[in-house]
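Shown next as structure tokens: one chain only, the form predicted on its own.
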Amino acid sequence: MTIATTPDDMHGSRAGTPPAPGPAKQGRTRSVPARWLLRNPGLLAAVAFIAVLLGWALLPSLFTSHDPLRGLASQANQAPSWDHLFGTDRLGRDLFARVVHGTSLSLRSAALAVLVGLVAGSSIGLLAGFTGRWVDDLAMRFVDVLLSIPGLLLSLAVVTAIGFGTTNVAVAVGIGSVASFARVTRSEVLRIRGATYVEAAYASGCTRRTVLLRHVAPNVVGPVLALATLEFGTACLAVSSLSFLGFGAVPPTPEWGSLVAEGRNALATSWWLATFPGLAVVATVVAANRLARALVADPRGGER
């Protein structure tokens, strides 16, 4: 007995000849995210600690039941136990529930710094890139004044006109970081706005204005968004600086930088009270710059 064979049965048993894609296919492609991830422990780490710094910042009375502000004088000056994680001060008062009722207010004046840069920086580079001529050279010898004064000299400079607080401390901060922004900003507008697609707009009729909106200014939103992650662990650091040196937020309130400062004239017996605070900002900046890392490179390994 003979069996019929088509022409698609011999084409397809051919010798060869690859496997049409199917759904194995699909899920290896599917699963090239999640297999990165795994191969990036300090991604991991650097998500998780953020997770808990959120929770710390909004939920700060479910990771502790101590008051920051109320201490016990019989309890100063302990050292780390499991009664006091992080240990007391010289008023008795928890360490470790004025760290994490300080995450709050730092973490904020460091995103309102952020955002200040950001809204600023962003705006000056998207019209300089956008429009050329005298109105980019303008722009940016602003921006190169800017950028010839170093960031915390200047943001020192700008919260003494402006007055002490933990709000006037983010604002000076973000001032500081506005050339960063500006720059990134202009040089991706640059980029973008010699593409294809760009000039397509340009010969269907699209205006100056639409082209910048629609297919200009959405284009430069990564870039920026990168810088912006890699700011905040800056803003966080420059925040907790102003604060050290008695411009942030005033006693007793808690706050990373001011509970550093309380603590530093006491390195030597009470090692718990600058090294703790000190750890919370430098774990935040080191999250904050492996994020940022991140959001450029690509999943199949490599920068984008």
Given for the second form:
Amino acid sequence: MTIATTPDDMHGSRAGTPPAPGPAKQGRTRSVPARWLLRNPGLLAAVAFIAVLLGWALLPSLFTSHDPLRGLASQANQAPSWDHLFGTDRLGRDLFARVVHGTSLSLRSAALAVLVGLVAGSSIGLLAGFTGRWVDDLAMRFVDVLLSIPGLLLSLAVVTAIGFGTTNVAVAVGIGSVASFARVTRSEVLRIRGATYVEAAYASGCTRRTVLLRHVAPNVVGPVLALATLEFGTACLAVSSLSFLGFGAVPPTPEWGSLVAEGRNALATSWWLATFPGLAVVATVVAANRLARALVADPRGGER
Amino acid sequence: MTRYLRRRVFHALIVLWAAYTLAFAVLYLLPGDPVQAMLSSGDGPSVATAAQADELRARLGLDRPLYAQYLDMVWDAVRGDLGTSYRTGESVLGAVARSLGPTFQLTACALVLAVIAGVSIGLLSTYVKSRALRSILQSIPAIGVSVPTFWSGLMLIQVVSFRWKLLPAIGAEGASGLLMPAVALAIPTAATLAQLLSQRMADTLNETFVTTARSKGASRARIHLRHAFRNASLPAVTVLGMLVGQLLSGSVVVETVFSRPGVGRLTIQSVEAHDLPVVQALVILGALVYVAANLAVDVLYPKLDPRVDLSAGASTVRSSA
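Can you now output the form predicted together with the partner chain? The one shown was the form predicted on its own.
The next block holds the full complex; its first chain is the one shown before.
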């Protein structure tokens, strides 16, 4: 991201001033990640689960030998067992295989949603925080309006307009999260803009552009990434809700939300069908939130 | 006070108008053709001819320039006419008004449950002395905010209705039909409230006035309830608008899971049918609820916190959460 500098912002030249070390770098040596992880068993479990999830998403066939789309009619409606960890559905498809193969789609949708919110929201926030005055006012009124509409309703309106499907659902959920990214980015920019080291950088002759790229941006990244992790959990919930409601993945494709929707019809007879895909969502969101909390608390994730 | 009130109401109206405009922009400006979607919804690709599509477009008034559509809609909305539903042909206002009752019942019930559960857990998590119990009480909200409402609703049905056979799964009238949906709806809100409160309680208990109260010999319970809770609960009040919005969002899912009539059901039916006027009205309803809740909080806040003086002018009580 580049922000144009106006000529009157060029306070002399940078020649002779060594690049001031940004405070972002100080924290890097403060804690050894491994030791820090071991002191937090809950966090360790969260990170381990996320690693497993990534494995499921990238190489699903390593974790299950069953076919997620084709089942054996002879093995229909089986309760969980060693052979079928999560049981089978009425077509004899292995639910564990369907959950594992659905990971990729579920995580990708949530990640796309976060990306949309991150790019749009932090652009608005950066612009508002840096430009100030009426741009700031206008942007923040826009964010106020976005915040006034409950997230799911806004996403549903977007889906109504652009049509159903996983990608559209992800974009719609992302639009619902623009407001929080904009607010956090703006408040971080404002906080950092007034910091002593920014003043010092200006005083030692840095241009506005240098201050933005070397001092402000690196310090905004941490808190915004912490928010992105938190929003990932929220996006996961929203995407799976929209899929459950039938606006996301089309039935044979496994996706956590739509797997729960499929299991809903067999709630009285096959309890496992709705239970396990939902548990996958819960565990993912808990893990993402735990990680987000650690990122907020850790100095590298911004001091708050 | 009245001047302050008038300014706040004016501000609320501006936000509503902006939300209306945003909803219009989302529904009518974003790429996507509702007419094509309506004609092809059902099985497979569109079976309608271009002529049929044009006719439908003209009938719905979608062939006119966008600014004309927008100005007409705003003018109609100001006069209290939110258009007619594409799907049923009835007035949007009537359809929405009819669905309000059951949803109001559900969300009000859920809000009460959420406040009771959220406050109890939030208070207990700082009150209990046992470390183990405390960490359990603090992890309950963390899990609560991570549970998708559609899943907790289904799990409730599965256990309470099918396993224990205590309550009918769907279609029950009165209180017995309201309990499970309200519990499912209340979980995320209760968890949010508990997290907020427990954090504020922890902060407040470190304040000097708590030390003063303790040194005067006040009991632990008295310090927690009379001194800390009163201060810690104020920020929780300011997020009422967000919580009510969360409940309204949740009702979309809960009403589907429990096959209940209401705003949520109407939302799903309208989104499925690409019924733009109804979806737009529902978005505005969401904004209206949020704005009204915030307005109520702004007006009531000085009554709760005497330190806030509205006549001083620039006091907008807003949460940062």
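Residue numbers count along the first chain shown, from 1. What we label the rigid core is the largest C-alpha set whose atoms superpose within 1.5 Å from one form to the other. Just so you know, these numbers come straight off a predicted model, no measurement behind them.
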*Superposing on the rigid core, does the Cα of residue 200 end up 2 Å or more away between these two forms?*
yes
